[in-house]
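To begin, one chain is listed below as structure tokens, in the form predicted on its own.
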Amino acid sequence: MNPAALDLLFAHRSIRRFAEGEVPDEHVRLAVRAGQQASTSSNVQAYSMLRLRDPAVLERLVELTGGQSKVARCGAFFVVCGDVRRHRVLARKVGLPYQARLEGFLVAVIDASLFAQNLCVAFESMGYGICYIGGLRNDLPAVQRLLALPEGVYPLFGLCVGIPAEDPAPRPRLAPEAVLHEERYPDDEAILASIDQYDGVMTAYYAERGSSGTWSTKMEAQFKEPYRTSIADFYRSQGADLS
């Protein structure tokens, strides 16, 4: 058992305010190498990542992510992508078709997510804070034009990294029993009971921070209406076959 590793994982929290100063290139490279050690389906390694430094590009991404100023104020900003470009290029080189379909797209998304989580844990082990930026998907065609991403490259989310300028407490999660099921999936009554228990925890968490509500009410609002409805069309335009 490695208690230090467990302590690091349990201490995770999203950081939204960063101190000035870039993340050194050697730290980025070290974190990338750690990210690459994540599991990858059949060693496909269907991911890549862009580090963006151009102030004009970063300010435009602030707009595209819904006004998230930390995108341009963190020590390093990245765009994590599912990437099957290299596989397409290889297939074209030897005159073979590229026929990955939906499974190929899912492998790219999963591979990229596993890579990113390893990467983030590596950064956190070096004392940095991180924040995933799902707002990158607000306007993917604009992101694609801004970054000139070729066919087979699927931008999935942004990532802010830097020295924390705040010290928030980790946000409580659902109880382990709510996500670990023995043999069979629980019935709806058990699911609702676990949600009620978590609502009590989160109500106290919000109240300590001068807010209100429950996890339930926030999730109800989150999924009340569809959003980012053009994502499938965008990924198809980038070459993804979702059939």
Ligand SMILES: Cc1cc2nc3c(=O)[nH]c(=O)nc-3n(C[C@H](O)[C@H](O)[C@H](O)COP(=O)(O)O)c2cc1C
The other form holds:
Amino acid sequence: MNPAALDLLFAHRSIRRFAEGEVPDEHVRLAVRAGQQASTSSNVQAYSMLRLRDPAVLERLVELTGGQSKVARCGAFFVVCGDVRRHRVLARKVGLPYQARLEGFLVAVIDASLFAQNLCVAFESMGYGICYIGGLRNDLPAVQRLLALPEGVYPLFGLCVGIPAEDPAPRPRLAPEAVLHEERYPDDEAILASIDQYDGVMTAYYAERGSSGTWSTKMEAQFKEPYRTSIADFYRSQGADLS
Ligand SMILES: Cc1cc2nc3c(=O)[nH]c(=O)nc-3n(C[C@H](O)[C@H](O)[C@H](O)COP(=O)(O)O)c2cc1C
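Which structure goes with the form predicted in complex with the ligand, now that we have seen the form predicted on its own?
The complete assembly is shown below, putting the previous chain first.
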């Protein structure tokens, strides 16, 4: 047992307001190294990350992420990418085809996500707060042009890191029994019962914060309309074969 590691995981909450001051390069390097130690499919290590410091680029990314000002007001901002460029360059160098299809793309997305989460835990262990920025996918072609990302590099999400200037309570999750199933997947009635239970928890959580709604109503709103509909076209244009 490592209670300190568990305490760190249970203390996670996204931070959206940061104190002034850059995250020093040596802390970034250490977190990257920890992130890299995450498991990776067949050791392909199909990810990379850009640190962005240019204020003009960061301000443009605030716009592209739907006005998320924290992108330009955190101690370090990163763009996490699935990255099969090095595998493609290698294949080209030895005159072999690069044949990964949807599986190759999924491997890159999974690897990059595992890397990023280990990286985030490492930053949190140093006292920093983090917030993933899925808003980066609002307009991926514009992000690609802004950052001049070459073929084989798939921007997935942004990441804000910095000293927290707020201290929100951790957000409750579904009960563990709702996500861990013994032997068989539950029927829909059991799923709805676990959602009811969580709605009760979340109603109280929102009420404490002067907000309203349930998890159900938020998920209904989230998925009732298609959104970010040209993502497949964008990743294809970056060289991904999604078949
Ligand atoms: C891939 C990903 C993208 C996210 N994108 C955003 C975002 O664009 N803006 C934001 O404020 N939070 C974003 N979040 C944070 C989630 O809203 C947050 O993790 C979730 O509500 C749970 O809250 P917690 O992290 O405080 O426990 C993102 C999280 C993930 C994993």
